[in-house]
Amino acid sequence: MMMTTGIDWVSQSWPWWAGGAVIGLLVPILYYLFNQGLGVSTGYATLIKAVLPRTPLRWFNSARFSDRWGWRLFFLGGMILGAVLANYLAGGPFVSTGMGILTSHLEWPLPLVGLLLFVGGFMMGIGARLAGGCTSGHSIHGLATLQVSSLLVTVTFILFGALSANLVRIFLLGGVR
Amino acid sequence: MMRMKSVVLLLGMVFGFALTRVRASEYDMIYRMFVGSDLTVAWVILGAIAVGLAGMKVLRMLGDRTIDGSSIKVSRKSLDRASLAGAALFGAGWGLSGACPGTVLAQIGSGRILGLFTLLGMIAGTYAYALVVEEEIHRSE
């Protein structure tokens, strides 16, 4: 074959451009098929609504969450399944308690590592709602649709991500890169 | 509606599969992007923006129509001081946990169960937003 690249696309890591192309195509595909912008973080609100359908909080009772089992829930579920499949095909362990250098360099008990991750997740949960989107909604969908607000938000994401990761590097991981 | 949800499930699978294959599901890859020692994930994001931009351009040339002929309405993101504060909070959380709302699902799917803590934090943070911010907006109206 002319196109042999030496990569086993099913089970090996992809180069950045291949992943970028597949992920980027989701933006026009979601508009073409469903007139919806790519985005993940709103799905967490859909998830809460599905679990707590009678919540008195007004935001969950607004029109955008009127469908208890909204489509975003299926998108999030699909993402987990896709990763399960990718990991299975690559022969990765079904379950692991590792979290990269955070568990290999940091001699913290797992619950404490969990607390750190929970705090990071909490900040993202509130932050994404205040910002109006996350990496997919703003940085990919928003920039692919040339929105100035997404550019400013993305620059802020990167600056503060670099800040916190470098604080972790200096104060927790002994400067390892 | 059921057909939409099946297709969306499939597209989600493609997303989760790709995120795992470019290793965005690994804590170290996000960490290295933010400390500047490996920019693979940043290139993935830039590549996705470029392809998304080209794809939207193609849709525009085809008349900005969806498959059933209605006109495409791009979801517009507003900007105010609160959204930049939110972006700062989000970015700091991203750098701390080595995951974002999308890649945490790829983490969990690929067996990194500590990602469940990040996921729980995001659910709690989303709930806190509805409880504190949105309820306050309604009270002051």
Second form
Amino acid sequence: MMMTTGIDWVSQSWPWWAGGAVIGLLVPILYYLFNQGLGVSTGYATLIKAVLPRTPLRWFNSARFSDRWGWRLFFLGGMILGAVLANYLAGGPFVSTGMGILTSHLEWPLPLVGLLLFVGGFMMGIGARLAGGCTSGHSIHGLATLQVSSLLVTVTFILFGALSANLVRIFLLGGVR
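Show the form predicted alone, please, because up to now only the form predicted together with the partner chain has appeared in this conversation.
No partners, no molecules, just the chain.
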């Protein structure tokens, strides 16, 4: 039997059930500590409020973002730092421009790929705003608190995510599997 080190434990993919259990424990912990649900899109909005504190957009000036240096900003930073650190500990580069199968099969210049990802992220942000939350907010927090609207939104996310991924695979990547 092979013994794993701490670095192996951090840098290797976790089984689905372990990752799910850790993420699932965040819901009661966040309610206990902050009386708030988990949501990544709100973290991005908090980042925008921190960078642009005097934005004229009403939504960013709501009570939700009154503490622009709140826990959500650190949660967002921790996700990014954790991903970079896990990649580095696994022997990968500290910073990479590769996006897996997308950049290995799509021979576009880096600025064009960046623009594609920015537009996709922007569209996801609009969708999260229209849906009243992002996939983590609805699929983790909303389902854990038995909200029917979150079930409907989660099913919609999954269906259109699968459709979009297949359209990208077929039309942009030439049917790569």
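Rigid core here is just the name for the largest C-alpha set that superposes within 1.5 Å across the two forms. Residue numbers count along the first chain shown, from 1. Note that the structure is predicted; figures quoted are calculated from it, not measured.
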query: Honestly, after the rigid core fit, is residue 104 moving at least 2 Å at Cα between these two forms?
result: no
- prompt: Core-aligned, does residue 29 move its Cα 2 Å or more between these two forms?
  reply: no
- prompt: Would you say residue 62 moves between these two forms, meaning its CA shifts by 2 Å or more once the core is fitted?
  reply: yes
Core-aligned CA shift between these two forms for residue 85 (Å): 3.6
